[in-house]
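This document starts with one chain, in the form predicted alone, laid out as structure tokens.
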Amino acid sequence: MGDIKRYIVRRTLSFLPTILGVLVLTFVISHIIPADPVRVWAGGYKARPEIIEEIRRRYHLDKPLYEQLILYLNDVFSGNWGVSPMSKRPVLVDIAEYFPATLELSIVSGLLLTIIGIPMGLIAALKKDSFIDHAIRVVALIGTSAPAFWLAIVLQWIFYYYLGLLPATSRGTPPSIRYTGMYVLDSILTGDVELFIENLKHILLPSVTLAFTGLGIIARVVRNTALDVVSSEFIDFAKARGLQGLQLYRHILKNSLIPVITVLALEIGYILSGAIVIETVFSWPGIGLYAVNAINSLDYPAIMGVTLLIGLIFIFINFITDIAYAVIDPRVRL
């Protein structure tokens, strides 16, 4: 247990000139983009020199750029992470706002990833070169090629103008009592079911395109790295020993565990990433939408918020991968 905490110690350490890395270079690359914001904040061309200028001040976009990075850097670890000029709130507010769409549509995504995925992926390898092989690796191959906001609108064409069984766009209907600020979850709290449904029937098409393009990535890891456990010594002693099915299939899966769980964090990275394009299609008001919406506008304070955000949840599910790894096996704490 000393070298998990050890372990523990020493990786949240190592994360903390990541967390410097991202803020630098969101704030720089934000800040050179060829366009005057401070004049799209205040109107347009039809803005009066004064407010121009106010707002220059207000944003400190009035001194050198390092003055500006100090004073950003400052902020951000007070915990004030700027006012969006357009929304005129503070951004971490709008990110409370938004935030929960997006976290629920990406864990939705997840569930879906995880429990269709890995189970591809072991049958594929156990009906190695059979037409279940082969019909899953297909599979994989259009969930690895087909981009996302291209099955996105055919998603929409089949279930929502052609079979009407679904809706194509917004998030549904928020439950009388917000406790998490995601709807499906909310209205399994309240208990109330009809609402449940009409949440989730909202959600299953964004969740479903966001989970589809990393379903083949994760079937042809858990399938090779399947096959390379099949292949071992101590599989043939557990098939000689009678274990079958079940307990077979759960001594193959602990022991490929180790890459799944890799790409499976990155997966979910990108579905997170991958939301802002998802979120457009499917007008999902969730932190994508937004981050589009303050990219169109300019908004400094949003877009060095919603990116610095993603850099946090990519760093803290590395962290928990590398944490998975040291309890799975401990020869990784060394």
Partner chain sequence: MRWSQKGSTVLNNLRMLIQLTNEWKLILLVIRKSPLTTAGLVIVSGFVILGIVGPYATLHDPIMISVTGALKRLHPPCLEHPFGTDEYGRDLFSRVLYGARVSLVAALSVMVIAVPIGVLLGLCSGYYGGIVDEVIMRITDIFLSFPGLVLAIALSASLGAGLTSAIIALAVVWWPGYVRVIRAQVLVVKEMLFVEAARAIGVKTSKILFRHILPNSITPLLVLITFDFGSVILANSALSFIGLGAQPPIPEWGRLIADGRRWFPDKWWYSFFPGLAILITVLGFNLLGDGIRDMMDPRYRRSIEMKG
The other form holds:
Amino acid sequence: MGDIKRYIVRRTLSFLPTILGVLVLTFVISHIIPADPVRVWAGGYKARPEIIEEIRRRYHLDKPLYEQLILYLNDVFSGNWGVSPMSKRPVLVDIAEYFPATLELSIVSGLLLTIIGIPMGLIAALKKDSFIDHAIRVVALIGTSAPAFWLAIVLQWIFYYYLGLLPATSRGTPPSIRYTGMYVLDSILTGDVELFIENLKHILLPSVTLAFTGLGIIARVVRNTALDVVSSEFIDFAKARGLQGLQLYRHILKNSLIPVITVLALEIGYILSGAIVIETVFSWPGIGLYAVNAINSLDYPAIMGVTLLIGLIFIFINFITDIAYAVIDPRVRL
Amino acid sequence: MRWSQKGSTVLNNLRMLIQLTNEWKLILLVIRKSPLTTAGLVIVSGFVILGIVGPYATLHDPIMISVTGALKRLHPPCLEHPFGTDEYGRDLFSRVLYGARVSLVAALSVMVIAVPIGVLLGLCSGYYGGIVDEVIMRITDIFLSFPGLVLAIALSASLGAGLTSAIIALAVVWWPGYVRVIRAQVLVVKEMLFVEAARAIGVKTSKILFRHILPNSITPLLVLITFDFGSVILANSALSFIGLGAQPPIPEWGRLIADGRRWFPDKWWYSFFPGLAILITVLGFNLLGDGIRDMMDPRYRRSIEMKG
Amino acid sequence: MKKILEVKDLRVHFYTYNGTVKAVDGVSFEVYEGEVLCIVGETGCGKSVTARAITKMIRSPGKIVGGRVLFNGIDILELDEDQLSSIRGKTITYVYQDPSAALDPLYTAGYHVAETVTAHSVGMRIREALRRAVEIFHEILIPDPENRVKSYPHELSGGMKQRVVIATAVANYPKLIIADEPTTALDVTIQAQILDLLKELKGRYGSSVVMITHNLGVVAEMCDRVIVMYAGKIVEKAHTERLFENPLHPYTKGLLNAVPNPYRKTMRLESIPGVVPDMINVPEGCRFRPRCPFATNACLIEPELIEAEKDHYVSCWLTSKVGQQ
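Can you switch from the form predicted alone and show the form predicted in complex with its partner chain instead?
And the full complex, kicking off with our chain again.
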């Protein structure tokens, strides 16, 4: 286990430059803006020069670039992600308000993805080259090829407009006590069954949409991994040693974990970026909706805040994945 | 001496020709054996052809709003307008057809920018190793630290809405994938005997890279490009769906879906058909990519050759 | 001597796109208590398939289509998967060719041995079994066994890994060890050590060994009796010394002329002309006919395996004619 501790320390250190790089990248992106956002924030062409100057100063736009970068880094680390010109509030406060909705949506989609995608892949592997295998492949391909926002609209049309089974927009009703800001979880925690069902109904369409687009990739990876592992020499040898049942599955499962974890981590990225686009369709008040509104009103601090947040989340997930690799596979720990 | 050399060149060319015809035979065989790959090829060819000739082949003007058209606002699909009409009475079929060109241009431009950059950096990174490799891979890692679409959205938003900025944003997001693939391939090919031999007899580095290493990395490159063509079309439509990318009156597919949402759910055709166009096009590229990958996989090749 | 295993008319077919490969086509032999039996032949002659078929370890597209494998009077090929598992790794064990591929990279060396022990002893905990693993590591001369059981396969050398594989094979005091080219994947310097170890363990545990190899040196070093296989069939079967002194089948002669023979002085090494036949379109009659320098029209009919001299069987028209004269 000492190996693993050392590995975690080393990995943490090697992630620091990446985090720094990501910060520099977001800084660069927010400084290539050709349109003059200051003028827009100040109220368009009629804005008074003093006000423009004032805004310029407040956002340090009058300083040289390297100084701006240092100020930016300092701000990011001290929790000052800028003030959104639209909401007139600090971006981090806005994000704290919108993020639980996105987190909830991502968790539910991720769960759906895992509990449907992995069995789908296993079935496809078990019934290799059968009708079911081909059917799963086609469903998978359609999932990866369909634009999520269009799928969202089609599902709304079927389940809301045509069948009248599920609500098409909004998150439902917030429970009386806010524990996590996630309605479904909070309604369980407050013990409100009716509210739980209502909120679950609301989250169903958006989460199914997001999950469906990634289902194919998971199922394919699980299928191919399972086939590879089962036909490997060490499983053959394990059988030759008389292992069966649980003892045998232990080897198969553990060896299948790494590719599956890799693709799951990748899927979280897809879910997050998918959420940005489809939240608008479902009027889901998460950071996606926040970001799209920000784009339409040229609210750059908000856009960069969301970008940075997702980048950091993604780095964190990659970090966790790397550690999971090391826990599973001793060869990684070197 | 010279004569025999010439003879051997002719022989070599002949051998290569035979190899090439065999390759084509194999490809034809795969197409025969795998209807899905064939479907992919048909869709992709159809898309490319429509992208080129589509705008000239439409019965109605896809962009201009005509006076007579105003009488037919939001008309449901009929014989004259198979995809219905939009709120200005424009024929949606013509607009979707025109959209094929926008998607084709966008995806092609992204590839033309991203692939050479990625390939070049990948070649350098893999071949030189050391500090060059370290720097290039670090930068690549940073770009890969974002989910692609999120970075593209941020960039495109900063550059200002428009097709050009969307293309630049997508190209910036898509090159790192090629660095990874080419680098991995170079690391394998580099150790092969013929490259060592070329180096030993003093062939120039640039020649080794482009004449010997790159051609051997073509297969995974081709597969990746095929898949990415689809992904870029998908990402581009997502950008224009949220208001970035191509601006009206240019009929971009994602934009059409967004415009159609205003009339949802009564005028369902407005959003439905552009989305179907995206789905089918991207599906075509994915099917083709799958097919090419299978074709290049020695295990699969063997089974096909055995069957054939 | 007591027979512990009897293989009768074993047939294994592989169903491929091209057609049916009769990888093992009517093979019969027996293994006596405490002996080492070698099966030699070129790659693709069916020797490995034969070895795996003994405990029904044949995978699709392969299928055992006929024959019997009698072990302690029961036909193993009639057993169900549960019963087979209780035999595999306990009474009949395997040593695979490539230890790097045979060991699960995610588990320690000791765990491989321990789980093989617990799989066959009801109620034994893995912790107890790990102590047994240390004992076995000690017995098979793995240095520093207490720490080596905690090593992962990638931390061990090829020879060490093969010792771990052998440890799993002897952990449950087997009656029969089937070693499928146990030294082929190893360094030449390690090969002799592994062979010595197998010989010694065989004596200590009183097990019989079936050794699959293409290396006649290994045969001379290890084996009491030899079976020579060619294209899915047995062409010759004899005691090792007899086979080296007096090979009867042209193929065996060819094999022996291709390597320095410890029992006979040869002037120069020769190779056998031609290649192993395409196993789908097997030559009619004697399968060695196309490569055989002595082939006649008689060889268009398949020869039977007959006893040419005491305990020396051969399947060749040449010998039977010699026998008749």
